[in-house]
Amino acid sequence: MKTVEDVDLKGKKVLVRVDLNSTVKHGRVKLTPRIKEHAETLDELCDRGCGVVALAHQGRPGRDDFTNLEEHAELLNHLLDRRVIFVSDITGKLAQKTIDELHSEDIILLDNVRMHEDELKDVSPEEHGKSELVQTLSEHCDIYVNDAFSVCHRNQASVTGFPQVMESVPGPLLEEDIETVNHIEDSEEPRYFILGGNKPEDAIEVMEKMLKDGVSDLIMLGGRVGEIFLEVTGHDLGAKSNDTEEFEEEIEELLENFGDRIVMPKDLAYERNGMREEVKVEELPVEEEVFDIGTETIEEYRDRVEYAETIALNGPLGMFEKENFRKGTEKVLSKLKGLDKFVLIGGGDSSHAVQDLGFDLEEDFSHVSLAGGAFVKALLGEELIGVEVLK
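Model, the form predicted on its own [one chain]:
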């Protein structure tokens, strides 16, 4: 597969799919690691003498965070020494005119691509290639670059359509993500996984794959997946009780076959009168909701990772957004930062935690992937349609 380094970009108009999707709080778009990383890609491409047309999405139709990309352009302008022009259009006359007049080393950001009716149509990649969205933009641009690993598991026009009709290559972030995830199975042993977050279905699927295929030697749990494992093994979480029925059979099978390689929390943290309190799992339930792993668990996980050569963390270990409950995620990340090991951090919430807790995405760990669902699918060895079309 060609990469962006193999293509002469000088004097060309390059259409770049990036991921600027962010949290919207109180009507304002939050600056995220994704936006910072993709800003660097746009800057690098401009340095090679091309004009850049950026294509991205924000939210989904019908949701509160579905909005235009004007604020995203403002954030990019603050990050870059070059001007980013927001175009409140996608394929209309304004967009076409602005692209045609685009100078080398300048950047325009088209509006939220999901506002175009073609983007989310349920059709084949070949049909996406025939869409008005793809046909129009491909006529005004020379090369397509996909740098958004986080959307590569989606068959959407801006992901799979352009490679049907124009020269297309992966961008630097996408290329690095693919290489890093593929490296996991060939990395040094022992390999430990730390799985948290709020999507137990994904974590359980990763566990089944990694344990059955012998990829992971040990898996440590936190977040909601850790809570659900505790509940299936008979612990009552009281106010934080989850519906475990859909996971019970899979979890029981995992514990029966690989119980010696699965580590569950020994204690949890909850909030009482605005303060962090902790409870051993044998003393559950408590009246309040739990929000984090406890100190004993934190220290155990910090001790255990010393014995690994490869460590992959996917998902925060607690509700790091609440100051009293960032301890688990922060302490484990700080330990991983100090290790001379291959450390991969993956998932959208994980990268947010890395940034929000003051870690450096590029310096503190071997690699931080900004993708969520695509990262999980890649770990599972599934083909990502957005990558396959580039081949």
Second form
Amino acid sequence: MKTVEDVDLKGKKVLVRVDLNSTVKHGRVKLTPRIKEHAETLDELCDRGCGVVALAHQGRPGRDDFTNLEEHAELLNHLLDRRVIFVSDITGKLAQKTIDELHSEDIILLDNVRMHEDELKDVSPEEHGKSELVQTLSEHCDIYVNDAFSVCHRNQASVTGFPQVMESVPGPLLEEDIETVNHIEDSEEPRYFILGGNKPEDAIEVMEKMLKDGVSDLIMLGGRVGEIFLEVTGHDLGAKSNDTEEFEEEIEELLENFGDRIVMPKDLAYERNGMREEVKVEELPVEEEVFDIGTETIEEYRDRVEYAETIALNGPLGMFEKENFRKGTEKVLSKLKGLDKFVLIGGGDSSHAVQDLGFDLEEDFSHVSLAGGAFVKALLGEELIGVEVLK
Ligand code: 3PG
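In place of the form predicted on its own, the structure of the form predicted together with 3-phosphoglyceric acid (3PG) is requested.
Complete assembly follows, chain above in first position.
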């Protein structure tokens, strides 16, 4: 596949899809590895003498973290020696004028692309190519670069639409992820997955394939996905109860067919009077919300990974941002760091945890991907629509 390295960018206007989707806490956007690494991509592109038009999303409509990208632009400005101009528009007159007046080596960041009605329409990639979003921006830019591997499993206009109508190539971070994914087929067995995080629908979707196709020999659960498995198997999470109805059938089937290869938390941690307390799952519910896996579970996961040759962790195991509840994620990551095995960490929140818990993104693990769901799907050998359209 032709890459951005093979294209002459001098004097061109480059539309680049990056992923700046980050944790939003108390209304503030956190400076995550996604923002840092994509800042480098933008900088490198500018160095090649082009004007850069960055396109990204934050959150999903209806969720608390669905915001505009003004703060993301501020963070990029702090990181880079060049000015990043935030445009509070996506395809309107303001966006068009700013792109037309853009100088080489300058960067503009358009607003949250999921605020544009075309982005999330359920249509084919070809139809996305005909959308107002794609037609307008492609008229004002010369080439499209996709550096957001983490959205490549989504058929959304900013991912699959542009390659229908203009020259399109992968960016450096996307390429790096593809290389790692290709390597997994040769990775040694047994392969263990540790799945946590806050997107149970994504995790459950991939689990069956992981277990059925022998991609994974064992899956250990934490985070919200672990909680939901516990609830479906009859544990009452009290204050933290999730709506499990949509997952019940799938989870029951998974446990019936592969129960011996799925490990659920044995204990959980919650906060009482500002302190971390733990409870065995048989003794649930507690009055307070649970925020982490407990010590027995942590020790079990740390022991079990010694028997794997390849380990992939996707999603933090608890609310690592809270001092009292970082233990699960931190202890498991520190065990993985010390292992001489092929260790992959995937996901926006996981890479954020790696950074915030003081690990080194480059040195401590075999590879840290900024992508979560897309990375896992690619590890399972699934074709990613966003990569396919680039080919
Ligand atoms: C991610 O956080 O994994 C990516 O930014 C994709 O976000 P999405 O799951 O909301 O599509």
